[in-house]
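Have a look below at one chain only, the form predicted on its own, in structure tokens format.
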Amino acid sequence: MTTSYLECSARQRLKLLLDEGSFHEWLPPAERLMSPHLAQLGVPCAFDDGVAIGRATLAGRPVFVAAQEGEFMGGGVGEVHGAKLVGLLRRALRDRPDAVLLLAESGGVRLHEANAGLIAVSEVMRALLDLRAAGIPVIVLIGGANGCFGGMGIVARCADWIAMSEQGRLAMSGPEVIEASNGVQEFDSRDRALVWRTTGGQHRMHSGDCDALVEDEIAAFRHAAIAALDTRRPLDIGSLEAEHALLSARLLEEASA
């Protein structure tokens, strides 16, 4: 019997993807570490601020892991949510696990605490790149209903390795944001075929923006993450220039199409 990754909550994914019983959560809901901003705005809070972080093992190997909860504010990043991610990454730099896994599901930064969220995302990117420079791989898994957009879309592309399901989505701006900014004639967010044709996992695989396309199954994501544990991509000027050359070639190809 298979279990859909898309339909699971963040903690269900952690329970089923990692080695059984190995996940130890830091700052769990019992600690009630919540956003100080949402209550002031009359917005419901979550005791974990929408992200679970901790240590575990995967195929017997030590990993640090974070899972965003898409059911809480679409996985949006705020001050506390972002601080938990930064803390996890900085501790990984100190303790040096075999890898860091990010189960990303986020619509981007919360509008309710936009400035704090934007600063948090920039700190997450810096901490992630510090990890990569230290030789600790960062693996991103994307298959949730909310996709991976906005600042978290940038964070994902800063990682060493990305696995997506066909149902997953990855982009800088979400369809609704593009439509609101430029009109439905630019991008119709209700056109599901268009949305997945431009941001979906299959498209991202073809365009070189993800490294593995897997079935919408927890077991498939687990297998992909295990296979990526030793994936390390050099973080130097040569690799960055290669990325820029790839993007330039893609833009020329699109312009001539």
Contents of the next structure:
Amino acid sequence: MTTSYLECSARQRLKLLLDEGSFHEWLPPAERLMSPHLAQLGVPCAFDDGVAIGRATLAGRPVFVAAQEGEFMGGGVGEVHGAKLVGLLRRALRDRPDAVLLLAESGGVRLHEANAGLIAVSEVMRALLDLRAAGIPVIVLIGGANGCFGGMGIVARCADWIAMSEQGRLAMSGPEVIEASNGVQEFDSRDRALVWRTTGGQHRMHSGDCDALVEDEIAAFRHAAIAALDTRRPLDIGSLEAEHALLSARLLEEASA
Amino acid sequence: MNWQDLTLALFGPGHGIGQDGDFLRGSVTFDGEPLEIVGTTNHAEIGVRLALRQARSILDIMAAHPGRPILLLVDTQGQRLRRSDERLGINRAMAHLGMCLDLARRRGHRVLGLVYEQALSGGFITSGLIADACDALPEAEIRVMRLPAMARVTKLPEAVLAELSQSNPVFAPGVANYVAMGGVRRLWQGDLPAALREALADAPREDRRAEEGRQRGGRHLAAAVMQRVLDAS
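Now that the form predicted on its own has been shown, please provide the structure of the form predicted in complex with the partner chain.
Zooming out: every chain and molecule, the one shown earlier first.
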């Protein structure tokens, strides 16, 4: 079996990333919790609506985890998918694990149930920020083929800490969407080098948008997550002013470039 | 409704709210109490620059006027679709704006959103949707995507989507659908100052949207699934 993070499914990643045999899934596929909206559209459903959630241990320490499955609807967030994420984060606020790991792989809101997905992503954001306020670290791992886009790209940047592989992508709008809206001269989505320079893991590491750049190996993500277990970044006026100064400086550099 | 008519109806003439490009900012007095206004207009594209401008205002309000309520006037066509914004980390700038608003709530500011013209996807998540409560004018438009575009992306016939949108609010644009799903708390009808007064008085502190979506019949599953996760053994 491959150990490439890029090539593995969400469940394979969990199996190899967490302590052996420690993952206990909540609302597993056996419960057949599916999207009623996809069914209504005659679109194939998944028994987990594209996300696995549960508790586990990492280096012997209790953690909660969620892993989005990019192979199903590109990891898009629908009503059930989003509610599983929110439920996990709220449960973490109640039960206080040492950290929450989010193996993010998502194109953002699932357009087949767009309104419910949009509200769900904002509920995920608020539940995640409740955890940060409570001092429970949220660690995001990005290395799947679908990247981490749209609302999930915002959610990732709300977390305490992000690890990416070079193959990972983190952004808001995908290159195809930008090209469709503003033309090929704005963003040529077939120019792979340009795509990587704009959204890829190496660019994000260079710009400080992720905290660790790791090899495309699940073991490498595991080591990075263990190292980050005690990373707490409190959100207060001071930290937000520092973030503001950093982002404002980017605009100035852009203007003078 | 344009922002000038809206603010005139809410605060009367000489309210002092100013427009600079697509950005709105001002401090007003409402029912004898100060209220901070931060917003956008012209169906603004939210790029890095405009996200930071709003964030700066929220940081300044927290520093200068602790606890003062904030009204967000929402009119956006969504995130700016440019490569330069992506390279600069537009998702990080929008997260920053969302986190500023979230911190303001935690520090005791009432944060209200009002969709007075249009709200779309990325521009909405880090404004009205992260407020304590988000209301809308009845004639406002809220959507992720228009039905023709949705039909293209999902590869489903537009007629099928149009028919389903009659019975299921998750597909179709419209403020009424967002109310049914709990994403918008209520619509401001008739007497606008009375609606604002009420909105300031009963803004919830907790995120009750999934529960409201269940009660209103627009989102049947979200609240139940969240509860099942909390109860799972």
